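First, one chain by itself: the form predicted alone, in structure tokens.
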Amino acid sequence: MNLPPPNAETETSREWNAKRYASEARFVIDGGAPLLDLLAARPGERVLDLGSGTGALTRAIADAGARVVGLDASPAMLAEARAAHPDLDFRLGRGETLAFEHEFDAVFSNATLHWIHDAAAVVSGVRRALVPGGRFVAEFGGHGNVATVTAAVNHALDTLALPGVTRPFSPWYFPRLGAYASLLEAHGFDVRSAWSFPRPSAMPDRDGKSGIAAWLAIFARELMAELPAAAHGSFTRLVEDHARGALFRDGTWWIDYVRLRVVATPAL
């Protein structure tokens, strides 16, 4: 997981709540599990898990016999990962400032790259981190990801017009498939496979909050921190009302995820 540049290694109200993420957003980890089959880590390989989060997929890579390094920009996520997997190597670092030089047979990344706007810096760093013959296996949000949620959030912000709150809400990098494939090729990769697909994901109600309110608390935490506490209720209701027709089905909120998945190797 990546965050805007941190000013300390201490958790703030805008940091990830790692325990909440692990329990309430488990679908992100579970959705990335098929990516492990594409990675096909082999015993003895050196693998970088870029955006390792709470370490669940890092653990799976290690269990395949690979020597894995988990890298994450969130101190809270790292603390959770280190507590759960004390035998693994987790490090604080950002995807756009990778400093590895031809150290890894593979770079793996799930649900992280859409948080990093400097995609060219990420791709360049990944290319540099790989040994000749290595591979880059990644999945993240693609064009159209959470479009309905984003539209509902911006509708609510426009309606409330609260001073000092950033508008429009658009914190992510969701590229089109062709644009990202071209970016990889421009930075010395051969794209072996690339595809985009919808993956609606259930976000159940819990603790008296709607699923969409729970989603906002996790994935729009910076925006929620900007909003005055007194406005949280009206803001959430406006988002729910705007998104309900498209996203609420059979008593459950379904977040409109669209994923982009790529496998690429350094060009010879």
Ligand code: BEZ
Given for the second form:
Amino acid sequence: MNLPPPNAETETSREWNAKRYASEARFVIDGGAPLLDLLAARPGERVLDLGSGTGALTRAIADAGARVVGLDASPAMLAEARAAHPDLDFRLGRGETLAFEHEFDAVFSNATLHWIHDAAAVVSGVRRALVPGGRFVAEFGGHGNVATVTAAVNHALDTLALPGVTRPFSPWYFPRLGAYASLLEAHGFDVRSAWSFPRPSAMPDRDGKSGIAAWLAIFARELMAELPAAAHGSFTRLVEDHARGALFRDGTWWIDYVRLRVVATPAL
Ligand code: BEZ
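Can I have the other form now, the form predicted in complex with benzoic acid, not the form predicted alone?
Below is the entire complex, every chain and molecule, led by the chain shown above.
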């Protein structure tokens, strides 16, 4: 997870609420299982888990016998990961300033890279971190990810036109498959495989909040912190009304995720 500076962990904090993430965004971790299969970490390998979050996937990599370092930019996530997995090596650091020199057999990253706009800095740091013959296995939001959610948010912001609230809302980096593959090649990788595919993810209503409002509370914290408290109710209703037709099915909200998954190796 890459993040703005640390802050108190309140409902509208800009910092991650790591406990809430662990319990309510479990689908992010579950969605990482196929990526673990693709990584296929072997005993004794050195693996960097870039954006290790609460450490659940770092644990799985360690359990495969690899020597894993979990790196995350969020102090709250690190604290949660260290408490849950005290035997593992978690470090504070940002994806765009990786300082590893040919130290890892694999760099693994799940649901993190869409938070980092300087993708070139990430990719060149990953390339430098890998040994010859290493591999980069990553999944994150691709072009079109959460497009309906974002359109609904922008519709609500345009309708409310609240002074001081940044518009349009577009905080993430969701590249097209071809553009990301080209970026990898430009930074010394051979792309072994790359996919882009929709993965709608159920977000149940919780604590009196609709699934889409619960999703925004976790993943659009900065925006929610920017909105005046008095506007939260009308903002949420506008978002729900705009997105319901596309995202509410069989009594559940489905977030319109599109994943981009890549496996790349240092070019020969
Ligand atoms: C994602 O995993 O695709 C994602 C998560 C939070 C915000 C935006 C995208």
